[in-house]
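The chain below stands alone and is given as structure tokens, in the form predicted alone.
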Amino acid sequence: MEFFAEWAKLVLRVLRPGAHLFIASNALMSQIVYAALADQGLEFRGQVIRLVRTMRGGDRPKNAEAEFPNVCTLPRSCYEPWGIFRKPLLAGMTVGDCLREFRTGALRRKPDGNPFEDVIESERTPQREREIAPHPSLKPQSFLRKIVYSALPLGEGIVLDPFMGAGSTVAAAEAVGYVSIGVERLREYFEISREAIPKLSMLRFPDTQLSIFR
């Protein structure tokens, strides 16, 4: 919690008023992470539920599986929560004012004009993407492009990923035509990202709803 509290202070220094922050978490850690960010002054604006079935949870009691066959210690994970936060608007400023002055304050609607939604059905990261960018927590482009697209309400500004990993968020930003900056402290993943970003950003999807995202 201390890490995210200190990190939130740094984030507030670089975000424009009204700028949004998305942070991936899990069902066990989200309450701790969200509280740390909110305590430092970021506004909690809800969360995106990424519907994806993983292999986490649902296990029988360790070393007592046969004794308690009809018990699971945790539910099988079927979703991944992404917290949505916003840097507060300036005093007396409306969302409209913020959009005019800072180009922030809201979320971008989907390409078809419908509102951005807080539940997104998602696949597990495809093997072809894992081969391009081998990273343990790689998110699929089909999901990330929707998140990134929504982050800049007028399609203007810079998407920042301070935990870039293998560059999947930066690749998603490039795919939707946004300017982005990625920061990664581990040289191994930084080097992977240099080759992975252009390859991931060029991936095409047959789904017509993703046509704008290539």
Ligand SMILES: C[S@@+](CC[C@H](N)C(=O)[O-])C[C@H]1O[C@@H](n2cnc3c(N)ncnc32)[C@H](O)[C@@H]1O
The other form holds:
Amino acid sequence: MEFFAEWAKLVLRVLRPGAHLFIASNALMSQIVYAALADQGLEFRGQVIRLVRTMRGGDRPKNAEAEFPNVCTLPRSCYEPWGIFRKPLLAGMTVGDCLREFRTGALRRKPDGNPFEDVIESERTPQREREIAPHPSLKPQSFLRKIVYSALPLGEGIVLDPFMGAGSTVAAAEAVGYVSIGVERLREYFEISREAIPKLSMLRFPDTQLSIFR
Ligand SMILES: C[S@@+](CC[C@H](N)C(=O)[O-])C[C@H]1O[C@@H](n2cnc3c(N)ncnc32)[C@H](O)[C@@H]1O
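Right, and the form predicted together with this ligand of this protein, after the form predicted alone?
Shown next: the complete complex, the earlier chain at its head.
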């Protein structure tokens, strides 16, 4: 909670008014993380549900599996929540004003003109992406490109990933034609990202609309 409160203060310093922030979480942590960010003044704007089957949860009670065969201690996880936050608009500003002045305040519609939606059918990160960018929590390009695309309502501005890992968000930004900045603490992952970003960003999905959306 304290970490995310401190982090929110730093984030608020670099975001434009009206800028959106997406934060990956999980079903157990999300309430704590969201509360910390909202306490610091970021507006909670809902969450994206990434539909993905992980292997988390669904277990029988440890060392009592045979005794309680019809019990699971936690639900089997079938989604990953991503909090959506916005830095508040300046006092008296409408969304239209904010779009005009800061190029922020809203989300970008899909390339076909439909609104960005908050449930996204996803997949576990494909093997070919994990081979390009070996990082334990690599997210799939098919999902990240949708999130990144929506984050800049007019396609202008800078996407920032302050926890870049192997560079998957930066690669997604490259793929959709956005400018981006990534920050990574560990040299090992930073070095991986230098080679991985161009390769991930070049991946094409034949069945996607504008090669962004499935
Ligand atoms: C969950 S991973 C991100 C994975 C990334 N989305 C990907 O697909 O490769 C978080 C990353 O943040 C890095 N990290 C942790 N604390 C950091 C800090 N204070 N500054 C920069 N990077 C940090 C970790 O080393 C880790 O690689």
